[in-house]
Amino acid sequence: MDAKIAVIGTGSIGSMTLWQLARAGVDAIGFEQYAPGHDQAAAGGESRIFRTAYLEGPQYVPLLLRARELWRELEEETGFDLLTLNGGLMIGHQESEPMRIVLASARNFDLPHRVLGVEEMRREYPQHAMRDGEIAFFDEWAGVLRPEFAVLAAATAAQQRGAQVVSGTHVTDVEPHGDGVRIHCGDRTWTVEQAIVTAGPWTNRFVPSLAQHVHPRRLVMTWYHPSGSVTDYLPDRFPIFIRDTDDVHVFGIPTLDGGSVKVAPHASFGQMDDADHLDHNVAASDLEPINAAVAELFPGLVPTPVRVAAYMDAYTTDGHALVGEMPGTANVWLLGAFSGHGFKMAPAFGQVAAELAVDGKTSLPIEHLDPNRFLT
């Protein structure tokens, strides 16, 4: 046996994986393609948001207190600085259900909030147009991540607590072999006891009896300058926030290099047809409905992006994760297609990951992400 664990694919997932291997004493082994912190797929765009009232679903929620708490314990093991915890705006229609599934996030689990009307917004964050008939939930306890260092925290952390990661390697095939399993890459063959698929926007290609609940999507970025002084976009004054009403699904980022706020569609940019194929050039039509909300709703800002990013993800149909046993096989467990919503609750995964693969069980709720709920 060249490991006792193999994990397939060192991004969000998987490098949050190995680290809580490593921490358990597992002899464990990471499998990239690129390298740890690299851009090419889910994990790139400098920062993401991180929240605990949960626009979609309160059985969520746990896994947010665990991730928190477990961003906090790599950063004091790293040194990198990774969450900053500026507060988050959800902003919607009072009886959408987007905003009553946050209220009942932070009723149930007794999250620290405030809701505030539209003369409140107006008053205390300026930034925003409110539209007649919004409300917007304060999450406390939200706030931004920085993915790239992020995940190379996460890797090297592992690396300097035993675990090996090949990186620049391309895997193949995953293929249960007797008691164990086989990691086909380039002209060599691994042997571990189980492995851990954290493919990320390539999920699809392992798990071919869920092709057609599972595809890699493509993800724009936007970042735009203010048209006056940027002080009122630093994270002290510009919480992290996510807009869902009528016609308007976006996010954003307080400014985090000093001149441009990140202002991005909530929504990926359509299906695509291979994750070798993800096309970086964005044209100017596809940024028309991002420009028109930052006009309307942005009203300090440039409606003109600085600056244009493609990424992508793996989605299922029905927006939810596959986190479980790769249905179809023996000592192989599957993490993926988290559908534009896993980078948060990366560490907590990772928990999951490492507890399934040692233990055969977790103490994470992970009931409604079986797998096999596409295949009854």
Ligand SMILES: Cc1cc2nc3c(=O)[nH]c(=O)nc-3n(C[C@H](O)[C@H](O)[C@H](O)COP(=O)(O)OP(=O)(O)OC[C@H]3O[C@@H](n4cnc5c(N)ncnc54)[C@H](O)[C@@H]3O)c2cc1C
Given for the second form:
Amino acid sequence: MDAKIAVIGTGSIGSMTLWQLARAGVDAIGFEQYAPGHDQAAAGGESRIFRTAYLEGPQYVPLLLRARELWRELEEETGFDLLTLNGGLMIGHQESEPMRIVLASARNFDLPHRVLGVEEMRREYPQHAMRDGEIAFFDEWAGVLRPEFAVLAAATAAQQRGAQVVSGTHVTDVEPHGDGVRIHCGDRTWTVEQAIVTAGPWTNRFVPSLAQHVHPRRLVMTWYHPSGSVTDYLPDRFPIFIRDTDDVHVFGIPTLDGGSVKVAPHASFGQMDDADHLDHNVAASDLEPINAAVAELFPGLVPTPVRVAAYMDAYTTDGHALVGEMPGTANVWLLGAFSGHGFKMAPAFGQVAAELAVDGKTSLPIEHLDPNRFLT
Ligand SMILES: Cc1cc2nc3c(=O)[nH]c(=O)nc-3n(C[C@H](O)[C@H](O)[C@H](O)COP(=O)(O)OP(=O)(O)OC[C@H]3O[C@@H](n4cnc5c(N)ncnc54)[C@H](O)[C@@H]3O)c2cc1C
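Compare with the form predicted on its own: the form predicted together with the named molecule:
Every chain and every other molecule in the complex is listed next, the one we just looked at coming first.
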């Protein structure tokens, strides 16, 4: 055996998995086609939102609370500054479904929060132009993550604890063999007891039985410059936000570079045929809706982006990830298709993956993510 457990893809989830395995003293090896911390897949673009009162469903809150603890442990272990909890605003109509779920999450788990009306928002956060009838839910345990550094930090911490990372190596197949698994990488084959597939946008290649339920999607991020002073958009003045009201679906992050403010579409730019062919060019016409939203909702920003970039993530048809046994494949675990919202929970899913591979079960709630839900 070359190692006890192999991790295929050391991106967001894979690097955290490797870190958790190494912390548990497990002999683990990670395979990555680029190198940990690259920005060619799901983890690029400088920043990711962390939030706790979850509009995707209260079933995620225990994972989010565990992730919050683990982000701090990773920072402590590596010295990297990864998570700034500067708070988050969810803006929408009070009676809307996302707002109801967010409020239910906060109440059920006693999460620190405030609800602000239009007048309070105009007073406290004049950066946002509010529409009549909207409210804002302020999540105290929300903020900004730094994705490239976080992946690098986890992979480095794992290596310092004895894990191996094989970079620049494309895994072509993961093949159960006897009591173990063979990992095929071009001209070399590695043998391990178990494998964990964390291939992000390439997830569908490893799960043919779920091909019609998993697809890579392209996401475009846009950054805008303030027309005046940038101070109103620094983290201590400008919480992260998500705004889902009527025709508007945008999210945003305070300036991290001292100049540009991320305000981006809270939706994907459509399904891709193949994650190997991400189109980095963004047509001017694609930017018109987000520029119009910025012009209406952010009077202090110049409504033409100073930076535009395309990334991708794998999505399932129900918007929830695939976490559990790889369907029909012994000794292989699958964590993929995080559907545009997996980064914030990456260290918790690293714990899930390590527990599944070592103990066959996990202490964290993942029932709603069972890959078999699409096969029954
Ligand atoms: C633009 C954008 C904005 C987002 N915003 C947020 C946000 O604010 N908050 C949030 O929580 N989430 C957000 N997400 C979602 C989140 O970033 C993803 O869900 C998460 O990063 C997915 O992690 P992953 O490990 O599955 O994929 P990745 O991080 O892409 O990792 C997969 C890795 O596998 C490697 N790999 C794949 N195939 C092979 C192979 N055959 N051989 C070797 N290596 C391989 C890849 O190179 C890659 O490094 C966003 C996503 C995007 C794209």
